[in-house]
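Take a look at this single chain, the form predicted on its own, given in structure tokens.
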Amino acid sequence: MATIGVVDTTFARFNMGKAAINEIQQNATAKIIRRTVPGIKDLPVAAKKLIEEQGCDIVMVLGMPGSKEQDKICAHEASTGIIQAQLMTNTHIIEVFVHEDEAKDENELVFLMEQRSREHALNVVKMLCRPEKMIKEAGTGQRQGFEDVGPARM
């Protein structure tokens, strides 16, 4: 059985971790481990351990980084170690990064979080257990969280 990890915040203002876990469950059979940080900063080496430590086939991140400038510089620097921690460990890990300042309003932004999470989760199971399923929307202008554009035309 594969082995999901999922790492959320306590920064984010909508609970992503349960969302995507609700929905890796609700499509595939796999042990999930979960993991909960302060902010987005703190995600990548909270990734790294779960691969390490606890043998994680491929791990969520899931954040809200906020709308100040400063914001979006720890945004950068989150994503660097992320993407660090993926060359380091040889494994894929997905970062769901939903900023404060996409949204129109509250509302929007509690839809935003939750599609976000939920749609890329089915790319976790899709990257895992159906990469046939990957493939075949290469090209296809998928969006995470608002609608998809589809492919460009001529």
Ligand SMILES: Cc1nc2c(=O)[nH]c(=O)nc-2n(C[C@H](O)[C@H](O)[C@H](O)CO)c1C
Given for the second form:
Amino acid sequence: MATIGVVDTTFARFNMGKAAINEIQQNATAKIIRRTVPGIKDLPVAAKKLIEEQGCDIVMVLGMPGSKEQDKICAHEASTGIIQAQLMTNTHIIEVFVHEDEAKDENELVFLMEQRSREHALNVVKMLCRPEKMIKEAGTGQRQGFEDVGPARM
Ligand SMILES: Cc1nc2c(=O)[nH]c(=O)nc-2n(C[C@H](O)[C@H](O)[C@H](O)CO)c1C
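Please supply the coordinates for the form predicted together with the ligand, as a counterpart to the form predicted on its own shown previously.
Shown next: the complete complex, the earlier chain at its head.
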């Protein structure tokens, strides 16, 4: 059975890990190992530990960069760390970030955090268990959270 790691943060304003796990459980039979860390800069090592110490086949890391300038710098640093952890472990770590200022109000923020978490959870299931489904979606303008934009037309 495949093992999927899920790491989220206490900084985020919505329980992204819970939504992701619920979506995985509805669509796959997998062992799920969850961790929660304070913030997004703590995600890379948590994911690396899940891969190296717990044998996860793929990991989702979920977090919410805030709207301040220092939060955006923090998000860039976290992303760089996540990419480095992927290269060090040769394993996919799917980054699910919702920037607080992507949403126009709190209702939309909650909607976006739940939708993006769930839709990326489905991507993880497809990547791990049904890669042919992912290939079928190549070039189709998928977006996680807001509406898909669709393929470009001539
Ligand atoms: C400035 C800052 N911004 C964010 C953020 O926007 N989102 C987030 O999840 N965490 C933030 N943090 C906390 C760091 O990611 C980290 O948790 C602490 O520096 C402790 O290692 C910090 C320090």
